[in-house]
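This document opens with one chain alone, in structure tokens, the form predicted on its own.
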Amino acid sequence: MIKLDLEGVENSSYLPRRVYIFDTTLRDGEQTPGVSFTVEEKLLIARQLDRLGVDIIEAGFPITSRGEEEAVRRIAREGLEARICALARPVRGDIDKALGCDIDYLHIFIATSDLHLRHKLMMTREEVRGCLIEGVEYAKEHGVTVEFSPEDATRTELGFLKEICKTAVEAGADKVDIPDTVGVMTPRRFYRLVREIKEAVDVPISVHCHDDFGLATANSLAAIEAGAEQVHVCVNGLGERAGNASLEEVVVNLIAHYGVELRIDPKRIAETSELVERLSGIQLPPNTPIVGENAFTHESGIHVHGILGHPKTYEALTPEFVGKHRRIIVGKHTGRHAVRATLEEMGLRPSEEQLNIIVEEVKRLGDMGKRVTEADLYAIAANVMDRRVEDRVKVKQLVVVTGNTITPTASATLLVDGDEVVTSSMGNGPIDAAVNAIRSAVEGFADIKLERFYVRAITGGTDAIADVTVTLRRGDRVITAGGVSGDIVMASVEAILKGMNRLLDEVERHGEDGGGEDPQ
């Protein structure tokens, strides 16, 4: 349990004592525009999912495609500890495609805010009340837990919303959810609104917030405060439009400032958003709370300094609480005690006046825009230390092919210690096959992983010259380095030959030298 020193924090008396995570990224994640996953990746994400230990996985919309169907279906069938939902509407072709699929629990929904009755369902309120009854009744008769959920619930008139829901529930409903559909609700009317629905009938409430006004950890905050007891997140913040409630953000503050219980190990957070961000293709922005790559980075000097004083001092958790680690950069902004520690755990110690000219090196590339990676800093603190620093690793000649009828392939001559190597590989693209031929001809580099890969172009037009900038890990060192040419591949290739050479040389400097003091 992370505790967060908070003066004068208190918490609702509707909090409930435990709190259910019901995750939706396998169905509305996934209508993130531009996000498709196959059947074998919504599979990875669902054994995850149960790793991470959200409570319902809604495994998708049956209905819609044949590979949806399969998708619940094999993910019902895996054994999960997670109970397994799929989506329906009140109709029985959508419920028994649903229950085809070997699930136990059901998510059904219909529209009711007279915007969606009048213009998108052309029905009437008597319709729509017709429809809910015979459609619970039907999932109910098969055994099934039946979650309800009337879409556009935040746009539905008060007095309408509580008659469906009591009806939902008198036709049998378990749970009734309620959807902020297109994100319009703000925390204290969201907490109001739940209010009034936990009075009006007598089962577990769950909310579906939408992050249309940037406001959806904190309406599905405020619902938990007002009593409800399920939450609907999506990983990474997916879903339509501006996305969903992110389970990142729910859960952390859930745990950090409310301390209800719940079945998610935090420490699988970064990892799941790590494969979710792999599969749906979808970037985090460096800044993303919590999982962002900037989350537990610490540039500046006054906040450096802090940090190796104690951690507390500018990080309110700690980046391993969410599986992550902490970083310190270089740059402009930075001071000593950032530039000194990054170098302790490269293995060198600088005098005191050759640390001074390695920060002013590093202030005056900062100040020409230039970011400082690791192996920037490595060889400007090689080159005043007069220490000499040979890459271990070159490329004497390298080769790639690849088209639209051929998997691309790489043929790589490279000098290590001054040995010729010939290798060669395949990969997913040209870059890949030429990474992969480079990791296979060096004992050492195959333990090394490509973490973030960015690409930026100097110049415009096809001619464009390529700025690559490269996170690579090995064990707990993590290292950044870049690479610049008018060939994206070669650029590619110098920033992760530059910092795969990095790491190898730290390793065999730690070797010499026992690793030197933990600068932390």
The other form holds:
Amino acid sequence: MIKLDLEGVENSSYLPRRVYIFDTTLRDGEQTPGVSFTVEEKLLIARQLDRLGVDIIEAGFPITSRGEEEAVRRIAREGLEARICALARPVRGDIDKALGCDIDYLHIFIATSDLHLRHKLMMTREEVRGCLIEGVEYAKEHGVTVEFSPEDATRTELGFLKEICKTAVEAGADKVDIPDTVGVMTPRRFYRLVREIKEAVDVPISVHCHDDFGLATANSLAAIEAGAEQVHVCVNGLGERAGNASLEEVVVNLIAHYGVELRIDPKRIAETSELVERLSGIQLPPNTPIVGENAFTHESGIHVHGILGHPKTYEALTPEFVGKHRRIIVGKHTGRHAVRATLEEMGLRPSEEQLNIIVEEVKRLGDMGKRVTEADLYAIAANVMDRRVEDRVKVKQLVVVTGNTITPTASATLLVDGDEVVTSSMGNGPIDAAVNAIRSAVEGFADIKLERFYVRAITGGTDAIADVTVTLRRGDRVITAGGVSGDIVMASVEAILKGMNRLLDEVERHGEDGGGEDPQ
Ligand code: KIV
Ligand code: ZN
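Next up, the form predicted together with 3-methyl-2-oxobutanoic acid in place of the form predicted on its own?
Up next: the whole complex, starting with the chain shown before.
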């Protein structure tokens, strides 16, 4: 069992030994407004979830569309270790569609609150009960595992909720899930509700928490303290409205504070989050716990000093535990320790006097509201240290053609170490085409990965000034760089080229002097 070095593992006499992670990124997560995955994207995510070690993947709701049906079928046929589940209402049409996808796990739901019965289903409680029995029995006749969710359970009259859960189990349901459909629970209330349901039925209990009040993770954990053996989660907390309980938060809390057994490999959390962020197009706020860009990034002088002394001073988890890296960035809060450490990583060793000047300049820019990227810091330091700052790769000319009937194409004339190199490439848009053209012209650029691309419009309107910040990675080295221009393509090229040039410089420097020593 993986356990973190955090004191005080939570104790509850109802805590299960093993908790099952039911991931619904591909179903509830895809219900996030604006998110829609292609079949291929769903396959990529399912494979990654399997590598991560989730127990059950809810692959989709096959009745909704042909693409959804195909995605569920292809995922079910992938031969993954995780069990593959599909969602269905307790009606033959839905169940047949799901069974036709070769799944062996069916998630059957029907709303049970009077609010939903009266205003959505137009059904009586008796009709809901009848429909549920028929649906569950029909599914069980086909030999699949059935999990039942009384939708809007947390606003359902308790007596009826217990009764309907018992009905489902009597009809053959193997598991009961309690959805907090609009996130109205608090941890104590949910704990009590889970206890009530656990006493009413003799099958494993699952929970499905939405984050409307920001309590999805806390409520999920309270449910597990009350004895729930399974939890529904979405990567990056995707899901309807404010989303579902975040996989990252629930899993790390379960490991850190509860010490329960999971099949998850936490080192794969960051890569899973990054994949879903990229494919969903839903960018995480930098201060997102565990997987946000700032989760293991330090800027302030006191903190960086502490971190450099011992990372535990300001980190509850090590970044490596979830597959991330620690970063120290510079800004006006940064002290000498951080600036020196960052420059040393770049292979620069300024004297004390030079360091003072560099730190002063960083603070001056910060006070002016300017962001100081690593590429900027390098340029400042190199200038103060009287070193060559000339970019090895420069753009002499760049022409990008785009339009509604052509594939965006870029052709560039670059100066690489003073020699002209002509290059061209196509792309998924004008920026992509321009960057591809530049990348293809320089050998050392091939293994530089663009990790983050962030555009801010400084002014309003279609003539806005674009302020682009990029994060580039080459092996373990990560560097940020920025570019500003009235032309978004040029701002992007400026940022990427600045970052790539710095990384290229570092390669050269490390190669020259054997590992970052700068004989200053
Ligand atoms: O939030 C919800 O109630 C659901 C059900 C389908 C379980 O997503
Ligand atoms: Zn939901």
